[in-house]
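The chain that follows stands alone, in the form predicted alone, written as structure tokens.
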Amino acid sequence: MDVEIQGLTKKYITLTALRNVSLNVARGESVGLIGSNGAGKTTLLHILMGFISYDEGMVKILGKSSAHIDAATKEKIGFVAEEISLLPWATLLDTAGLYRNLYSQWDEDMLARLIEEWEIVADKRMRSLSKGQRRLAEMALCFSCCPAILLLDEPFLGLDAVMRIKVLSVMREMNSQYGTTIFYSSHILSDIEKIANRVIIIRQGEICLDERISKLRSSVEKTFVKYYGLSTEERALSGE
């Protein structure tokens, strides 16, 4: 298993962000994580990355405890945060020089391909680029590291429909051709169905659905509406 979580609970002073969460993600799976703002998606991904601690349970990524991820394991993990984290004064090419020395599986051809296909401005400082261009640059760098697993937190923020399709196409290719495990959150529910083979719905820190998409009785969006208990009027707006 690339991700193993058992009985995970994370508490803050006045809030339980995650409550008794258990899930496994096998090698080569593509899993979509959905939930409203504050449901616990980002907290879960940050715990997997070892950015924050937790109170109860067991969390492993690529066989290692998330609390003690060694350098050899970290270079097999590709992570894109909801907030863009690239250095504002650096260009994409500047940052690629740093990544090249940190990741042993770095693929220069992949980066060149994504710069061309996604029309990324590679020689201007990040602070001068649009949010969409910065997001594409961040994902191009992440994908070019050839990670064994991708953890993506709202990776499509700032991207128009055309660019989302292009990024999803590369994600599908990485998953199907190279066996890259993908675990990602998104508020764009229609995109979940395009590459995920499994969907997890999280609500108020608890998993309320974990199912293969092929076994859902309706679309991901309608399933989400059902589990979030929207009113009759709200359900009508969603098409449910």
Second form
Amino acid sequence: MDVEIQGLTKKYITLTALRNVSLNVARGESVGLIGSNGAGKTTLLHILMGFISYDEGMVKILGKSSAHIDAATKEKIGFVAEEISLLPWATLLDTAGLYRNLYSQWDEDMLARLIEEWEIVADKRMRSLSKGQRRLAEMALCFSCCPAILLLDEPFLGLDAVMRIKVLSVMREMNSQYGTTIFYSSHILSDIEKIANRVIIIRQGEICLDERISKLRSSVEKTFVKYYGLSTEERALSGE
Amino acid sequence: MGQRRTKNLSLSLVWFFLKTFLFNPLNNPIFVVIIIFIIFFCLGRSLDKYHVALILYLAILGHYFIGNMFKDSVNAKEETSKVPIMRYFQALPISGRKIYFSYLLSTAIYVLSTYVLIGFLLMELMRLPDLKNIQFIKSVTSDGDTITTLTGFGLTERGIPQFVSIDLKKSLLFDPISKIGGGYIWLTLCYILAFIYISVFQVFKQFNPTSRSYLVKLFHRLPLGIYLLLGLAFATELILSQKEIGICTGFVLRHLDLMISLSLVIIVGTSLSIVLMSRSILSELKVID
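Structure of the form predicted in complex with its partner chain (previous: the form predicted alone):
Full assembly next; the chain just shown is listed first.
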């Protein structure tokens, strides 16, 4: 298991952000985390990265406790935060120069390809780039590290529809070709549906649904057949 | 093999900080000020009022930009995960302690090299011109003090004749200590002053982290206010009278060493504040490990 969470509870002073959360993510899975604002998605991802502590439970990532992730394990984790966190004074190429030494699996070709495909301005400082460009730069760097697991917190914020499709396509490729585990949060159901094979819905710090996408689809299908008497083909024809 | 890799990681971090931040003219305006300082010295071996004014203005700009760069990071103190720079470093596959000490090492290189450079330039500034027709004039003031003044026409290193009149007792630039490496003593004093200024400011900030207090604001903006007033006075004088020396310019010319000291204090001070401000953020990394 790449992610193991058992009975996780996280309390802030006046609020319980996560309540008895348990979930496992197997190697090569692509899991989408959906929830409204303040549901606990970011807190869950930050706990997984070891940024914040938790009150109860057990959290493991790549077999290591999230409270003590060593450098070798961090090398295998790619993380993109909701708020862009690249160094504002460095260019993408500067940061890539640093990453080349930090990550043993660093893929120079992948970076060059993503810079070209996503049309990223690589030689300007991050602070002078637009939000969308910074987001793309962050993801390009993250993907070029060739991580075993990708933790992405609202990765599509600030991206236009075309770029979202391009990023999703690279994510799908990493998942299917290299077996990269993907665990990502989003508000947008259609983005989750495109590449996730499992969806988790979190509400007020509790998991209210943890289901495979195929099963969800078939249950929706059954509902349509049961209540409207329409099959998939018929629904597609009717534009539903 | 593992140890070699660790060493390389630390070195690449030191190189990264130096290249992208501390010695990068785009990101550290103070570095530009130092370069301009060097150019002035190389060209004329002396600073006139316009040079001082320019340096003052650049120092203000530097102060402003660097202050802005770290504003968000310094304000967000509640949880480390809320500070983007912290989060960035935490996600890297290298221990927080190593990042912290790499940063300290790079800032040490930066501060030391600027210290040596400015000290050298100051020593050059303090070199006496080639004096001709030297006269020592002794006069007695109304208080009964004896003043020894060195007067005469001197040639600067570029061969420009210059009338020199130096009060040997009062002049900071030409006192015996200055002659033997006093540049460094002077510069050290500037560093100490800047350090005291920043330390007192940090103490003020600790009492009031949100910086809303008027006292904190006043203390933070005091040097900017002084420079702005001086700059306005310079500009007014330049516009109104091209020939006559006004009160402000006269004051600056009479107290040129004081003005240079002030600008040095702000240059060095801002230089140190980069180090201290970012250090306070990165020091959190030590605890996280």
